[in-house]
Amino acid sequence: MKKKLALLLAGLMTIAMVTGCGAGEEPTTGSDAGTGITEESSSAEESSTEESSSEATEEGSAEASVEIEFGADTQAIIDRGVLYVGVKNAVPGFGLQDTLTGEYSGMEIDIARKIAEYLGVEVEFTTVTAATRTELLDSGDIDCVLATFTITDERKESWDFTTPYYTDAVTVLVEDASGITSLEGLVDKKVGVSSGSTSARALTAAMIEAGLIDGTGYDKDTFDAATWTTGVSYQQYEDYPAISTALSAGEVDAFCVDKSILAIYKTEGRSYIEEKFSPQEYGIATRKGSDFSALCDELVNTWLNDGTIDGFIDTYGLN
């Protein structure tokens, strides 16, 4: 009798267990047991875990996505979506301007475009010359200028510049029917120049130094073209085609720049002097003291270490 109602008391104690599990349930066991951990307790915390994983993988990559802090001065171009750049028009393989296209193409231009794909922006150029470069950089119309500008301490004082992407010389173009084919020739002679260019300066310097005329008065810190009538004179011009016609109608005895300006105008009987001289360094001009100057030297450098910008003096014939 006694061993029968063990037996009972077994069983109903096996139906409880059972029942308390609820239908299609099993025991806990092993380390889960009393520990109050579920399948999908358990599941919860890997999904919160791999949803924090995720958003920790995020926001590391998009930190590594970002190569550099821009500035304020930078910052504010991408935020406006443009850079505006100051460039030359009618200055073969650096900035000309198609007449009918109104497209522009050149060294100085592909880089300009370069450094706005750097910064994610689209680039508007702005025609400018010798004389208003620097006023439309000073008063924000433009962000830098890339018009075969050069670089001198004198101007280092009052803008920014990157290290040199090119290295010009100084010449002179003439009539070949004028007989002049050196400095020599240029002695009394009118030479036509570009308002607010060095030309004029590094020219009276040169005559100097070959011992043409009387450097009696001269200093480069205030050397005024306008007022300089020693050995030789100078009348100038806004921009260079205005320098050409007067060449053709005899207004002056010859044309004064860089060489690789002057090369546009070197037509059918028109000459180079022999000499050339004053080196001129091209350089990238921006504001005083922006942050966006130091963004421009590191991309000219990053350029030219790689070969970037030796391809674009070879596309446009700069050799």
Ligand code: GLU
The other form holds:
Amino acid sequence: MKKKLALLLAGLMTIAMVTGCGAGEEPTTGSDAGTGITEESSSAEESSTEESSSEATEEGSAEASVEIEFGADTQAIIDRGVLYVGVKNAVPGFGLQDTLTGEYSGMEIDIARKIAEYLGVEVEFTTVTAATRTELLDSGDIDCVLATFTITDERKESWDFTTPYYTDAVTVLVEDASGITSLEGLVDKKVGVSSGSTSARALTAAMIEAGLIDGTGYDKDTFDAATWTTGVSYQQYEDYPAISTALSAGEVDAFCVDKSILAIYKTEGRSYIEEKFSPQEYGIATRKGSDFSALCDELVNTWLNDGTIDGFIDTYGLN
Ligand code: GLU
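Now show me the form predicted together with this ligand; what you just gave was the form predicted on its own.
Let's see the whole complex now, leading with the same chain.
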């Protein structure tokens, strides 16, 4: 595994010297206070840990590893000994935190652990929301975001994204009692969305495309959920539990976001509308121009090609 990655990375970086550090080591999990928002101190046996250690054994030994000369941003993470990752805490299969143990699980957690393992550092998770993930990245509190973060052209102007590791679609959750079953039923309704998300724009575009609302004045580049009122309107919230509560209270008629995120809020008496729309490609986001971006992309491509990511998708039943 390590050799394969080293070869792949050779185009980007210079192999400098042989030491006992780097990929192939077992990941250790973080307990540094760090940002202090949330953290994980895990001693549990994770499947990714087991896979990685068996790979290291197959290769011979973890000691005979090659150290790669990383760029300054990546080296700073290695010197610090901890990779700080922004993740979701309530998206089953992606980033879910056990409320009792504090342990995180999901494919985004496993990918983050594998990156930390590759670097030979610990990993510490910080729970982020659609509204907070970019400011935590910009401030340097976290090194990367693995949090159902959709790659868009607009976002690519501010942050680097890897090749997508998963594609989801947007849909809408309603109370059965509302009688709404399709996009058509959302005409002139108020929909709850998260601030900092793609959801309102995606729903508006889908309703325009379906011929349900007039697209005059719609511009995907300047769209603003706060001011859009043609045929549908939006109420923005800081997090998803708040939207779920607003839906129960009748403050909004519907709750719109990626289907993977909605799953945990689809309780009895609630249903998805018929349509799914606007494919959302999730990528790892890093600070723009950071050398860590290129490394993350290389790793994601490696794990897309070798079946690792498909394995996570199977493990978490995401296909
Ligand atoms: N994936 C969508 C986005 O990036 C929905 C928001 C979220 O990830 O919470 O905007």
